[in-house]
There are 2 protein chains.
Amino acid sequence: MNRTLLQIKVLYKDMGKSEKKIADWIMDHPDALLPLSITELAEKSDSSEATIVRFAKRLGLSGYQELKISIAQENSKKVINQDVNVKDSCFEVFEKVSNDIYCSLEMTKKVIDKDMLDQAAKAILEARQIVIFGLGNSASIALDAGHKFFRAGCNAVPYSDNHMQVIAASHLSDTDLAIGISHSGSSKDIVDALKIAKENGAKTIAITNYGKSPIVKHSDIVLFTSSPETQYTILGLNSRIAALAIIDSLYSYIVCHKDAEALSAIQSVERSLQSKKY
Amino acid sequence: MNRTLLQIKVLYKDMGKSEKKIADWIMDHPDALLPLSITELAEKSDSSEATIVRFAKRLGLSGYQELKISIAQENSKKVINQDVNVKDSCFEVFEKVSNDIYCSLEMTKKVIDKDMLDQAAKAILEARQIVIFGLGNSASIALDAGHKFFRAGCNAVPYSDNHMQVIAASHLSDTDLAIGISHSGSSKDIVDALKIAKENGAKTIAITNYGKSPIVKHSDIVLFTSSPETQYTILGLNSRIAALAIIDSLYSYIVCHKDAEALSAIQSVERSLQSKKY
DNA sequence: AGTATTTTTGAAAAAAATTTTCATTGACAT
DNA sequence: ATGTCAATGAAAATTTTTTTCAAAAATACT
């Protein structure tokens, strides 16, 4: 799938009615676009030349020509606007999942607050102790974050047991950091744990999907993810990848900013782990 | 090399002096051609618009626009993955991470075996019991897979303790399925656990990064990921996302193929989980 | 609900790019 | 040296693209 077509999907909801008609036509006939002039496309998509140019600019391109070239670059006939259905092979599902992941990352790029991201990295670097809370679908994210930050030399522990979360939160103080992960931002136990952490003076970070939710109230730093609406939105399949991408970014960032001593410690971790391999 | 460029080579000897200049310029800078107008190219190649049009027609194309599109078609410029450096803001790191993820998914799409993927889905649907093994960086992937398959109504349990893995593997029989996750494919404990599982008659699936590795020997079905080489390749940051995408695909696929009864059970799971939210 | 404000839109004008025309050049054969 | 013919580029003609602007639609605000 070509990036421009995906980008169209990402920006679809921000478009006006006529722009959507253009988007629909292009996504339906990506191959038929190439020989068309802007006037012909305006006719076919029942819009106007001006709107097509605006459409191209919205995608970050200079104009219609660039749009055409951009779509020509890497053309595939796959329909991208379709939900998974029972006729799909598993590979086709994989392609759709990949598209959704891409959209989710792009959408997250748009909603995430750059300052918050930098603040989060700084908080992680400075914290004496880090606890990470996730439940259900977010438990594996918390585990992943814990693993990464620990491996980078931070004193980080993930908790996916709501009792342990309360215990851990209660033992925090103002040199510490609590990270809560919840797709909906409404998971009672996570919100409660962050609240306790905050009451104890710890700094709190929330990783949650964009929107108003209870978790925001108890978080000093909020890192929003965003994801396309699909039939599996409840599960937050895609926002989870965005959350992991955020964690990877924080990890890469903090590894980059560790001092020489810490870096050699990290390297010795990697050496030690070699013995676990054939 | 794309067809049009080859065609230019083929017809080169038949061309006039100015046409050769155009051919030379295009062959020297095929990427730089795309943003140029015919006038600009005329200047750069020290020829004229008219000659460029003739040049395009000689290649069997209708004109300059078609020439440009034709060269764009197969000239897919590779995505450059720049390494993270200390000057990057955390947001810039996020952009690079996103880009790497995108590359990784595309690469995985290329190396993954479609049949294996379908077989894996089928195996999951048919298994009486599923155990999932992951350690270290892959523990969270195993946890995620376990959570998803369990939520979809499969009898799946993830293990991230190498003793428990051996125990679980030992108790399997030929109606069961073991899934081993290891980026390198060389993690001793995971390989050993899969070996035991297989010896007990269970079907085995490996999720691992593309390449020859010990895990392949003990796996009935191998699902390869692939990821760009970056400074964090050891950690497998990106192949992990590809692995998760594979799991999401399998999950979506199996949910799609569950019968009505199972689907209503899944829905009642979602309802029950609502009570955990504010 | 009714009004103000903003956003979206397409027709037409303006600009730019492309294609065609045509006179000139220069290579080559005689 | 000169006629023939393909090759070439300047300029005209045409087509395409972009911008402008006023009307329409959507949205927010009483």
The other form holds:
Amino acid sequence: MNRTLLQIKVLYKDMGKSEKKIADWIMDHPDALLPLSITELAEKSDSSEATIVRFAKRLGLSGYQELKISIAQENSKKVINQDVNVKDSCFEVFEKVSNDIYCSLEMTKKVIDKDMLDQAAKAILEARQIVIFGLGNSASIALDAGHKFFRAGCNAVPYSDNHMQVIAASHLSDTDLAIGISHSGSSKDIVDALKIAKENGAKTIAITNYGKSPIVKHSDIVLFTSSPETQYTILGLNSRIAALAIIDSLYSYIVCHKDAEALSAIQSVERSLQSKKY
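Let's see the other form, the form predicted alone, since the form predicted in complex with a further copy of the same chain is already up.
Coming up is the bare chain, nothing alongside it.
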């Protein structure tokens, strides 16, 4: 038996009523755990997010994410790509990854809310200041968003340090905008930073994988990505491309809707950057 599942059985008698509900659900559905956010598991097991974290720590794990990884790895779940195997050439791997990216983009088009995408673009245009939060795999997306929005003439700054995220969020007001990027929607630091931003009156946007998760609770606007990889891996690879596509779409909209003075400034930036090329 999977060592984590065995540990659950060993400690079961010492668990509280709510923890036993979580244990029962996981024991009955070990293969269904990986794609679930902590919020979704809480609903399915009739428990709470805090109880799930406590349950994971009882097993000697740091939290829910480590619990998912532990069960997936011990069940021999593939954690990179369900189609890639050791016999593939690098080009064959490239083809499979490209196909997954295409699927992720198509799935994202189906789940993203058109009205919320419009609201996000207008919120960016109207914001006095924009802060963008991302950690780990999402840090590069936050950096890309900050670069594009700043290049488009917005006062945008990305933060990938969890202390700086809290500091930045605490200085926001009702004229500002905070964007949190988290594939799982369960990154505690990102969720906490958005919560602080919202409490200070700032509008908040989340870019996250489709489904219920903690980040949604603290977001005025939610832009969902969707990817088949969430069924077999904890790491958002193809969904990262979908998030970047959302950022590119927002950037293009912003540039098209800037006033004449702002467009002149953007063009000036583009001319200045030409000196950096041969």
